[in-house]
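Given next, in structure tokens, is a single chain: the form predicted on its own.
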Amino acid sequence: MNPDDLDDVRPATDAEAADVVAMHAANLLAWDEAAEDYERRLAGSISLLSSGGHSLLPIETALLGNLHGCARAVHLQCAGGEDTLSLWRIGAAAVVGVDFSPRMLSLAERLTAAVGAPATWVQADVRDLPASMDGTAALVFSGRGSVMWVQDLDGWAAGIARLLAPGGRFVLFDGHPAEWLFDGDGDGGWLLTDYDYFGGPEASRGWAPAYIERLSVPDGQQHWKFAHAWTLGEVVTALAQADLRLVRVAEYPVDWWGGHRDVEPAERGRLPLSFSIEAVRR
């Protein structure tokens, strides 16, 4: 989501920063107002699923692999469960949907009895993952856009190493956090924006349309969310200091979700736009 498309965006103040479970209560009221959204695209997803089909991109069904054999697939951060679903699609034998917001978990659970998959939803925070899935998951799964929507990432990695059998694999693909320091410059290349890499989490009110389409609730009466483009450091780190073991980390020039489509294909080679990270459980 890119804070140039946002006309209400700024700096989270230091009390807020402080206060993560705050910060994710704010995020879980927008994203209910975003399921909005996701309710829109349910009869695409059953189409796309009933057919056999799946969501998953090409990188991310590379990074997977042959999930035949993969008892249970839980995913992070699901929202509406079409790529929790497609993961099943691609052939995990369970899935289990994690997300913290009700709107999006029943429209996942909508998905599931149309096309009769094998799936669990569980509503909780990635902070504070029920202790009964602790040692279940051959595969724990992380796509397109969740990371900076968590606001502690050593609870968020702990959480990860508890849910993973040993020897299961984590699977992350997302954003990569140098993206927001480019802008197209109208010309087809690239200018410096003024965004701060550094710079924690910010607040924000509205969507990117490219994002989130427009939303029935005008954007400024919407919920203010928080987002944090963590340093690639910082998220590396944070899974290493975990009980986990990173096998690879790789960068792409994918800009997975389309947000600078005014930027010659030659140009946007030049970019790192997305990263990956695979680790297993010790």
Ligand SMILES: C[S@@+](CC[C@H](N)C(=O)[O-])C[C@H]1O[C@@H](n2cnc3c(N)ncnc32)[C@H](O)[C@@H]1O
Given for the second form:
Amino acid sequence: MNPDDLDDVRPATDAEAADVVAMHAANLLAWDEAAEDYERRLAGSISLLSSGGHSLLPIETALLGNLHGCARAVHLQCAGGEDTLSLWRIGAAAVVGVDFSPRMLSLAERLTAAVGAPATWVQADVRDLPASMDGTAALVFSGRGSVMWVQDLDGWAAGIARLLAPGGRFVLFDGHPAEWLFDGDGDGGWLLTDYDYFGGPEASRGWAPAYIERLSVPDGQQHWKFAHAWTLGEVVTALAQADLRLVRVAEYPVDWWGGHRDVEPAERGRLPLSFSIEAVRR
Ligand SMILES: C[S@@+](CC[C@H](N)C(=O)[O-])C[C@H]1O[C@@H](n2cnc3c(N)ncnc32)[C@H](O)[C@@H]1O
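Form predicted on its own done; form predicted in complex with the ligand now:
Below: every chain and molecule of the assembly, starting with the one above.
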């Protein structure tokens, strides 16, 4: 599944791409709309977390390690809070979720009330985090479909560095930008798409069903949104130029969102579909 399979996909115009604030404002409206899909999954999240389970992938728990002793973990772009509370489930004493979508955060509040977790929720854009959060995190985590929605990588990276207490850790696990270069050929193999790896932000309307299930608002009437599959070099450079020491960058054939299930597992194992970055606050 490729975003180009959606009907309404086009490169952002130069004027759109120059206006980060407007792109993020559009994304907020689109994500508030998409919260409907997370709402459908709320009962499942409550039952998972109430029974002591968590929603993190094995690769994520391996990256995060033992969180017992982590006083406060901040989860950026936390959506409905399932992964945030999962950080608590695997040991963090307290968790904070940050998202700009009020509808997502109201789901997170409902999840917290049902599960009884030591969590707080902050409505903020990741490039404009409240100064009161500076230096408060032993761990900042971000994952699975987060970086592509941020149109200002330097502002994002600076915010992460500000959030972390000295010596605090940043862990990112996300989709690999190269995954858009390939799509299933319908026969279990790969074919090259016409995706431009070095293109800028892309505007789209509607969601790939493997990512967000159909919403009650028809695709063609949904809000436009802007995604940018930043190259690995751009992500690494932004973090390296913030007050962070990079510890490890790794790539994996892990298809975290199930967008390539139509490709044979052996074929999927040949391409980088996700990556991680670990860094420490200087
Ligand atoms: C795919 S979801 C991330 C889901 C998360 N990884 C999880 O599994 O819980 C992307 C989230 O990022 C949020 N988001 C996108 N851009 C943001 C921004 N600039 N600031 C804060 N939140 C943002 C959206 O509201 C949405 O909840």
